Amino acid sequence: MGEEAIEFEVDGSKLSVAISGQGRNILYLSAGLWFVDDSAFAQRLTAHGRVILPIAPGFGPGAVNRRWNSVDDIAYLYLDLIDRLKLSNVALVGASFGGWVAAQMAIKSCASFSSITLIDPVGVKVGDRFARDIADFYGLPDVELRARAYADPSIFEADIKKISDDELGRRVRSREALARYGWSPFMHDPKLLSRVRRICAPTQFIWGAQDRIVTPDYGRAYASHIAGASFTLIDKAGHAPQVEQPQAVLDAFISFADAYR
């Protein structure tokens, strides 16, 4: 089955969606980070289901509704997408920023989700006001950013002269869009941690053991607020285990999602 591209508009914002594969519905919400390209992992998922891959306004080409400035805006847009496509029994998968969006969706309604997998998500504050839970990746020099984000820092090519124009464009859009939706307070919703108790679908956290953007301790604290949530640690991986250890992440996801089909 080839790829299908659809587009629809809500409140002046256009949502582009790619759909590939067949079988169970897998809604994959990308990491959305300029220093992570997880498109290859999304492609791997197509061997295991019908993958719905939306591109949030601002992360792709096209104008953005200037009134849209929060992760909640994206969460409601994706819930509209589920309604528009009449999806059910969805295996929801979100990584990093996409994991934050997934959590914001799930506290509103889990009716369409058979399972939820969160891969090194941001979005909550687990420490006190003096603790930096989420590394300020905007302020980090490239060398330190790579070291914090990856177990193998060579994965991220920092020399813009060595990357394609398309990749450069993706990075620029991601940097701008992340700032739009998650700058203040930085990469979290102060109310989200107290609301994730509402998540009632089976939930799995997958975490890179060497993640120093948000550490495994942050992940365990996050998971502890969701009843029954499991926690899987992936060795030799940082903030994007789906990039560094894609097969291990895929195996963990499939094993978990299969149990709740």
Contents of the next structure:
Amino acid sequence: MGEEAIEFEVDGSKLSVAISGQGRNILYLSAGLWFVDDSAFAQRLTAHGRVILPIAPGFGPGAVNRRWNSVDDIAYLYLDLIDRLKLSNVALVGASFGGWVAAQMAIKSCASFSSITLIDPVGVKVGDRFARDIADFYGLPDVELRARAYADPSIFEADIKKISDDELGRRVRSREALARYGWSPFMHDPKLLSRVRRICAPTQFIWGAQDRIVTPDYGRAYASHIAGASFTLIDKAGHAPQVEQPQAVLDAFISFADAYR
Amino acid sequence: MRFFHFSEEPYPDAWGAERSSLRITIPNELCDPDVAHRLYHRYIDEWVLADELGYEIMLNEHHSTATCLTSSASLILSILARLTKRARLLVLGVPVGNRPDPIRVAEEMAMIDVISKGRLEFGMIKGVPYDIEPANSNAVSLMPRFWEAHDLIIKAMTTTTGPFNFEGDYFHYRNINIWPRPYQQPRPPIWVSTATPANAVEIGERGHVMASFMGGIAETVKLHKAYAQGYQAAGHGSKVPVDRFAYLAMSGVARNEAEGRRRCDLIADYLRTNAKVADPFNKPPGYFSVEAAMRSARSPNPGAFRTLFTPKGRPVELSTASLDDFIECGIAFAGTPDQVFNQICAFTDGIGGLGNMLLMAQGGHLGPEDTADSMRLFAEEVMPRLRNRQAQAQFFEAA
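Next up, the form predicted in complex with its partner chain in place of the form predicted alone?
Now the complete complex, all chains and molecules, led by this one.
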């Protein structure tokens, strides 16, 4: 994907961005998980707007400052990106880890966003201290991980022999980069739940009904802290409904984003 | 050459073949505290015997595992500091990159050095992949955190004029001032273990003792060359004294060959069970480089902790290797005193000299009588011959 590719470096970390399509600005923050490839969904979005697709430092082959260790490092970098590209009226879409990044951006300022769509985002702690809100995907054998992540695990190519070196590189790098930013506290910021009240752009949650990485109940608790947030359940989908049911997710996103453009 | 007696303090009763993981996920209801009590005392007795027989002493630590009851090396060290009389006390080591509080490490090590009247050999280690999870340590930043902890601990041990400030990338203190200071001045000797040439260069630059574990001749020479490169680049000289190098191998000795081999074969279960760890805890994210992780994913046995190669290049799978495989690889010395002497000479000559031989003379199910007999025979009939050997190189030269 990409009619235009830009790169810039901040504080020793390189950001690569692909821009494609025309029309309203859609900033898509990918799931970032090694066991989810949602690049086809990002491609689909280009039929509906100008899609800005950043690859966060560490998730691609470019340099990453070894001191970068929190999702805020990425959130501030993406706010820089919005300033550089002079973006406004952005439909912000973030999935899973990308949804966490989107929430960390939105609590700082929603001035550039016309709407916010979060697809099975992580990032908050809702249960008690013994509860494992977010499945420990670093501690799950591959088979169980896929079973928790997908309604139909066969959609993800698990046979390493059948994937390209590029895809293997993506998986290995994202497995490491996710740990860089979210190892402990695991995939959340303990303060985020009390700060999402600051999100003032119209916000929509889309959730896979069969998600067992973060369950729909987690999603409902997350959404309940954002005034007016809507919650849409997608059937026959796990943690990546944009991969398993891309049309349903697209429809939900478009009708929401159209209402608030 | 110095000889160190090493045991991991195993709990082999829980090593049933049906168990796919001896680490992290193995429930501690399988640990009978009474059995563990007896094992601790037995292994401590063996270290005390080592002290009497002329060995130095080595111990390490692992966590959440039936392979090693030493979950805190400092605790066993402090007992040995009081019970032993002359042996050097090597901890190899403290996983300082996994520790939240490096100043606590500096304090404990200084105490042990003082209690033992200056016998501490202080090893700092990166730690194995499956010790990341029990520490909940982030492996992505492990090595920079390790070196920051290393620098801070040495600074704490060698600062004698009152509090200093430290605000690093990972650790923050405003008034560091440890009591007591170490017995050895300015500080105890520092050891670092490694399995990669990149780390070996960094260890060489600092001139610390570098230990490598069971790599065989070819791998060990690679590491020693990398060390020498760093050593020379930092201005320490082109000739590295062999006392900068240590190597860990298994050893089993007896009056007759078959019994010596039987003893070592029991110890070798240590290596055969080493990689029995629930997937995916053997590959924490960031522990291996992206390139190494990609190579491993494409390898025929992606779950393998390590594959050994014989001098002729034959791959040896650790979990199923025979004693002869281990002997051929140069990671086990077994048989009669004569045979073990010859095997060790061939190995140390093959790597260009060695100052510190770390010997795992207890492992797996090897019982106390066999362990003591094997240790005694080695001490009386192998050690003196190796010490008096004229041919042993004193310096390692990379060229």
